[in-house]
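Only one chain is included here, represented as structure tokens and corresponding to the form predicted alone.
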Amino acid sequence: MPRHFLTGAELSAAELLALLDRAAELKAAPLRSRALAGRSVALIFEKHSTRTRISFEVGIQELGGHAVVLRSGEMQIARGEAIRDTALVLSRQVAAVGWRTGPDEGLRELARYASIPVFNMLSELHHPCQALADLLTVREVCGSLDGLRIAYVGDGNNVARSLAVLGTLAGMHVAVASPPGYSLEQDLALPPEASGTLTLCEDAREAVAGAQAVCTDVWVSMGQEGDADRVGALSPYRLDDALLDAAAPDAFALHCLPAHPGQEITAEVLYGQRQRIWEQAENRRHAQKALLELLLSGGEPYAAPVDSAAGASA
């Protein structure tokens, strides 16, 4: 059976920590793995993308593989071809497939019928690849994740949900502050092995108290343009220096990007010294390479010989 990565909950706690270890190794030596040599990976983009596309394309190339970029509007699926048929065709042509999409039902159907790994590059409910990069970044700064507090302020969206799932699986204490009507579901299912905790609240300062990292995301996501009520409801959740001052000493800001300075985050924080946002964006590539190794090895650590001629860095 193929390993899929749709929500992040497919990983065990040990697998998640091993994946982050491997991501750190691949960041230190980006060309050390040839796990995708002679193999192709399909990347289906139904939604616009900058970081996801470039990090997966470059990462697949660094692993020795070839990225086949497919825009859903150019595929037969846009003309009514069944997702099941698409899954059956792709399974005979490529080693894995990622989809950046809307409703999660289509992603789950693709995984149901594919005989190759399917991974979520973004969906309506989940953004697990982003959460992997978030955790890798926090671990780089703090040294460990177990017992750390991480806060998210703003819309309780797919980014917040994935941070809750994977953060608690890593043993972190995740606090999410959102206004009424924009919060995560109270009964959000966490992974069975989650040793961390999830706190949902309305007060942003309450959420960031004691947090080593404070995360945010745009107030208006793709498909929500024109919703003026969102901006009004979320304006008290702007990530600024005053909010960082309420967090732990030396707390830093994270943002999955793209950012809108002056809305969900101030320009002073976005481009200042109290953030790790640009490292976070880079870490998408390294975390996703480790994920692809895991998925394409059937869950076993990648153990192919290292090609010393490939060089130790990019």
Given for the second form:
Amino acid sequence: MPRHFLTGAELSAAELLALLDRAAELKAAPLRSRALAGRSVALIFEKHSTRTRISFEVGIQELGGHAVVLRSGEMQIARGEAIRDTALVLSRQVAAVGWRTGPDEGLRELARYASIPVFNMLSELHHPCQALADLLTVREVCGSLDGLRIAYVGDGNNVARSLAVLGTLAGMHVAVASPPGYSLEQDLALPPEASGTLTLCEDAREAVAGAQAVCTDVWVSMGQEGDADRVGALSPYRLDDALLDAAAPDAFALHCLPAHPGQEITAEVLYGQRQRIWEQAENRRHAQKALLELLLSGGEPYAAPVDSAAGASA
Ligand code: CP
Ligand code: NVA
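For comparison with the form predicted alone, would you give the structure of this protein in the form predicted together with norvaline?
Full assembly next; the chain just shown is listed first.
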């Protein structure tokens, strides 16, 4: 049975920490691993991307492999070919497949029928590859993640959900502040081995109290452009210097990007000395290379088969 990475809850805590160790090694020596020598990985994009595409494409090349980038609008899937049939065909051509898509059901269906690893390059509910880079970045600054406090301020979206899933698995205390109607679900399923905690609140200053890192993301995610109320509801949740002042001493800002300076983050923070955002963007590549090594190394999945509801319910 192939290993998949759809929500992050498929990893054990030990695997997550080992993956971050390996990512740091690969960052120090980017060409050390030839784990994908002679192999191809399909990357299917149904939505826009800058960082995810470039970091996977370059990372796969650094691992000795070849990335096949596909726009789903140009595939037969856009004309009604079944996800099942797509999975069966891809499984006979490439070593693994990543998909940036909308509803998580499609991703789970691809994984159900694929005999190769399937990884989530962003879906409606999850962005676990982003969270790997977030954790790698925090660990570079703070050392161990265990017991650390991290805050997320803004829309309770895919990025926030993945930070909650993987942050708590790494032992962190994750606090998420969002306005009513834009919060993560209270009953979000955390991984069985999560030793950290998740706190949801409305007050941004409450969430950042004691936090070493303060994260945010766009107020309008891809596909949500029609919700006219979002910007108004989220406007008190801007990541600015005053909010960083309310966090732990030397707290730093993170943002998965793309950013909208003046909306969810100020230009002063985005381009200033109190952020690790650009390092975080680079870390996508290192973290994902370690992920690909893990997924392609075989072995049984630790938990959460692809049909499990763990971390997948809205
Ligand atoms: N953070 C992120 O996933 O960026 P892209 O949308 O540019 O891939
Ligand atoms: N929440 C954002 C993340 C973009 C990387 C979106 O889904 O559009």
